[in-house]
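Consider the single chain below, provided in structure tokens and representing the form predicted on its own.
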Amino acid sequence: MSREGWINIALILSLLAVPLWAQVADEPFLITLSTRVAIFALAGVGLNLALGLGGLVSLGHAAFFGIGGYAMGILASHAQSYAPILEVPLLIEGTKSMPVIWLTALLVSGLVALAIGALSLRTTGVYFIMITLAFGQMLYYFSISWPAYGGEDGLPIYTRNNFPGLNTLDPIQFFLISYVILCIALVFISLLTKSSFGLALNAARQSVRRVETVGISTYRVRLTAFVLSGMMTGLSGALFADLNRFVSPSMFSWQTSGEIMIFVILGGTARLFGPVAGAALFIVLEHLLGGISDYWLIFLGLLLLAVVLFARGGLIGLLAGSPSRSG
């Protein structure tokens, strides 16, 4: 196995040890932060796909985000309201189920991905960029123009959601659904990488040209990363969401999408591990820094400077001792 393989395990073992631990300890603070750290890096693992593999730089994925926060705040305020969200042509009601919450998150952001992807990729450069953070742009002033459910002072969700078999309530068992998730998509995103359709978005992210010489429909191949990398986003605003019980317009913010694709140049760009590393360092620095000074994102802007400039293949490169893959 790699030095990186072994970076990788002592990684996702010690985001697993440090809420064990704090169980043990009676620390429920330290295991909010380590549900934070798994659902962030799961936004990261989402946007990684699109941005490392595929080479889309997108600062629209806070709009992914949002949508899968509003999904699971729209039907879980309609079930404990006991108020139907259609009734007509179709009766369609509220829940507090995870498994639904998460189907539609994932649906719903899916569609809206296909969507922007459809429109955003017949451009290129900083035209996708811009489109992007158009589209999020709008879908977060929506939120704000939207009284039915909170307008600017977002949706306050009284309880958390349900999962057969566990009281989401407690923390650790939360945070342990959180990981799970995030395990899985780690899974799904390597055997995507080494399959077929990883190696053809690699390559054109490569070279547009030499991918089309050979019959392969760019277009379609980065379209297909984009809805992926949306739908993954989606279900990380819905656990986010979930776990503090609350969605707000900022979900969509510009702001937001720029914290997600932080997570991913900290880590490093194009590594699977990449945003759970990224996202472990932003939260730290978040709770060390933050307790000593309201400006600590200036220290954040600092390091992140100096990845960008010597350390190319962001923190798991830099341990791992070798350059950045995304090219």
Contents of the next structure:
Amino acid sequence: MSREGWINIALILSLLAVPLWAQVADEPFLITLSTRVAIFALAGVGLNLALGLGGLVSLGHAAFFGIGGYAMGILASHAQSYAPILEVPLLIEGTKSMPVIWLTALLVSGLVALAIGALSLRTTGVYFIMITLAFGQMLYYFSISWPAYGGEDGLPIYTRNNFPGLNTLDPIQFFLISYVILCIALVFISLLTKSSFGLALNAARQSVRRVETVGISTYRVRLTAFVLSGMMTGLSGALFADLNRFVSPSMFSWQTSGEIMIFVILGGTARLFGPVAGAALFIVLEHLLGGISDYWLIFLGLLLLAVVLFARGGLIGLLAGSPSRSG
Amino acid sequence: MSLVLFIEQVLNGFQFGIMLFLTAAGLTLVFGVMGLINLAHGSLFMIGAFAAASIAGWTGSFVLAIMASLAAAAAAGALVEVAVIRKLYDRDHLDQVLATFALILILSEGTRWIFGSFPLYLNIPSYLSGPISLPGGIQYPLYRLTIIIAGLFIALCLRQLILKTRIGMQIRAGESDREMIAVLGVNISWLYTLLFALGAALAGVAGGLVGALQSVQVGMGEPILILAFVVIVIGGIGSVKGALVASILVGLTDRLGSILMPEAFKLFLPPADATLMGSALSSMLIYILMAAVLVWKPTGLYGVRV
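I have the form predicted on its own already, so could you send the form predicted in complex with its partner chain?
Then the entire complex follows, led off by the chain already shown.
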């Protein structure tokens, strides 16, 4: 196995080991931090599909993160008030069941990603960056000005949603749920990368003309990747909302998009476990530097600048050397 | 809704649009000539506003405050260009986005560190405060009218600078072929720094002028940055003329949308629902406008590049 492979295994095992140790040592806060890492990593894994593999620099992934969050918030708030979401033409009721919420989050964020992607992918390069950003802002302002679900104040949910057979309020059990979902997503991405679809996406990033020449529509390949990417980030949004038992428009804010991008970049763009490493590093930095100074974002900014200017492989790149990429 | 209110909102839309133009002009010039996407442009707007508010608090002079906003933003722009931006011209857009996002974090938190989290206030000077009577019996704040005129004047100066001066000629030449003008003996790196500082100064002045209308605080630059992006996407990236047209369009859409949309919904909805729907939709209106322009013309109104 390559050096990067070993680092990946060490990384994913330590993400499991830390909260298990914390459970034994009775440090619930560490478990919550690890859960945040797993959830942010999932959001990053989603973005990495579009950004790393597809070369689609989306600065609007907060849209999907927020939609996932609000899917959870809206379903759960209706369940706790016993008021159906819709009565005509058909009865739709709220729910506290996590699997149903996840499916809804996947479905809705997928549909929104389809709409945003279909329009944005008409453009390339810098236009694409700005348009995805603008769509994110559109949803952000909508969530602020629409008062039915808390508007600017956000929407608290009083108890965590249920998963059959588990006690989700127990931090370690909720961590395990998030962790397993993250692992499934990683396996999915690694299979996808090796599939003909993944190869086409990778090739489309490098040369549109060559891919078109062999008869593959790059627009479709990219749109599919964008939708899958949005769905994963949407799912992580639903989990994040469940972790905090709170959704607010800040999930839609463009700083969120920037942060998701930071997870990907700090860890190493286009590397399977890059977002995991990046999210872990982000949370550790937030915790350590945030303890030293209120202005820890200055240090994060300087670090990010250093990574972009001097260490483009990110954390995994530093540890594992440059990737053995063919072509 | 009365005609007076309508005209007032049209003027407000113009004022908003002109300020957007000052911010967007630098962004679009820097993109057109250097091929750089600069997220930190909003921070330069913020620096202008903070410089104006602190100098006004110190000296009490509004004119000095605006000059300070110009100087501070230009200096910050030149500094940032030499220290960081210069290394990004040959990088891809992703690196530019990330590095300038990092600059936002540094500049915003740095400003918060120096000035604290509480907003500063910049007062409108007494000779510009109060309303002025326009033909037709419309009362309009003199300060906002001054901003419109000052902004149009700056836009005119910019046009003259780009079309009539030697520097402007070099800027236009750089836009079409940067290697060529370097070969012809123009000091490219100096020209880039100058252009970046010019864009920063425009954003800074806009920050200073707007600072008297809203509170001056950290994070004030980002909403305007995103609107400036919308403007240059609609106008066509790299086109100053497109930026001017799109700025006015966005300004008018935003201000008129917020009063017209609720009214329009009242035609077929009960008033409470209409206000709700109208205000929610009007907050998204400019993004809808942008999406529409893109479907129609993917490179913007005046864009040429694909």
